[in-house]
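Just one chain is shown here, as structure tokens, and it is the form predicted on its own.
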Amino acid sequence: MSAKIFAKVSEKDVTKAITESFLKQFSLYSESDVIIVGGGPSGLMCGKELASKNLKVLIIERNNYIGGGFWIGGYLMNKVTVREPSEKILDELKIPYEKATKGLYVADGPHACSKLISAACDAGVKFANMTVFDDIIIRDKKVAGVVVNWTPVHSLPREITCVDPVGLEAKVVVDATGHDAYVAKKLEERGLIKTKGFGAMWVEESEDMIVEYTSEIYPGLVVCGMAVSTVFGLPRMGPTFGAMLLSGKKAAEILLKKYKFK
């Protein structure tokens, strides 16, 4: 036999130390400051900011991975463009990048979602993924939380699908879902706010129109990124990220303005 290099460890310490550490991170965030719903690169931009300010801050995720259409670019092909000047972000989470044109700059997208989950980690963000969003928590006229379910539930045959969610509570919620919008759509179905659709594309014009848009269109339900173009009827985007980049860091600093987080 081989000479063994790695410690003495069974099966069962594998799974309990996964178990254990899994069910002690959920439970510590049944309460968050603010939980993200979707952990592409608007959300896990913001998650990035307020974590790093010490927020307890929570991004749900329905798919196994992090980072939405960040990895790919478009068309499947992975490279991601960003316009000036959201090269700047680029800068700061030390992501390599290439001029491709005046105000346009191109860089590989496994490397820079990689950088941005990483910075969101190292700020102190926590995930869950495979974890669906639900519905909403409302108290008091504003948004109080999420309500969420394993994400394999829904694809469940419709009679065993009685699985009941679970309630996360936040002090605010953030919708990052991109073009679903599926938080601020929970509010509409319940007649609370009037969302407008997404445009047709149109670079030029909407990412300054996505960043401008950013805001809080609820008590305690801020949007960022391409469900800004969803709830205002903004044109949508494409294969370009600074905007998102962008209106992600500014839902950070509209909630560390208005709210006070002890």
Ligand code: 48H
Given for the second form:
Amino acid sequence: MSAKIFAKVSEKDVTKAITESFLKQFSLYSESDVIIVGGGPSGLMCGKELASKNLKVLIIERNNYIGGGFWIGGYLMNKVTVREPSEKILDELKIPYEKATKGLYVADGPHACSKLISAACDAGVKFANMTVFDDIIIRDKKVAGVVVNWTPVHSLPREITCVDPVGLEAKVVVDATGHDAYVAKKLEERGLIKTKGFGAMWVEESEDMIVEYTSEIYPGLVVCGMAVSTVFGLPRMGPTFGAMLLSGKKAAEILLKKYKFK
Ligand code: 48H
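Moving from the form predicted on its own, what structure would you give for the form predicted together with the ligand?
Shown next: the complete complex, the earlier chain at its head.
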């Protein structure tokens, strides 16, 4: 027997600590001010801005990790770029970067992503990861929440699972699911909106357009990041992330201006 460094705790104590903490949080966030679907750069930025204004914000993420495409940037090379003036957000988040050329900056993906996640956590954002957005709640012609399931359950073939998903209510939902625009597509399936699919790459046009088109596309549903490109058929930009950060920030501003959160 070695000398004891750690507190005396048994297996059941560890299990109870996890389950009780999870249940408390999940129950509290069954009703949020804002649910953001997708924990990539646009969703994280939006969440950070909203939570820093004391809103109750839950990010739903299907993966076990948060950060989406921000970890690896371009072509599995772990480098992300931003175009002026988005380096100001890197400054705010204390993310180191280098100037690549006039108006273009490059940072390490893991450093940039972990700082953004940390800022969102510090602001008070809560996360439900390994949780997949499955469907939308619509009440009186307004989006009123999301329907979710555990990612492993959702991944099983329909014929061998009958695990029903659960509903989470929110005053507003943000679609930050990237190229797939999953939330918007659920409205499209029901004939409520029409999405166009993202356009071909054109860096110089795309980023401005994505920020400009970031908007509420149906009562109670705001779209940000690459999902904007998919909804409106805008050109893509490749591994440059300034528009993702500014689009997330704009989505938060739109919500704060239009909706009253006690
Ligand atoms: C739960 C889901 C679901 C679901 C998806 O892809 P992301 O990084 O999205 P953005 O828009 O914040 O950033 C896009 C950027 O990473 C990028 O790919 C760029 C700039 N591309 C340019 C180009 O030309 O291609 O993150 C979306 C997140 C991911 O973590 C997904 O796992 C998650 O959303 N997600 N979570 N339920 N149904 N669908």
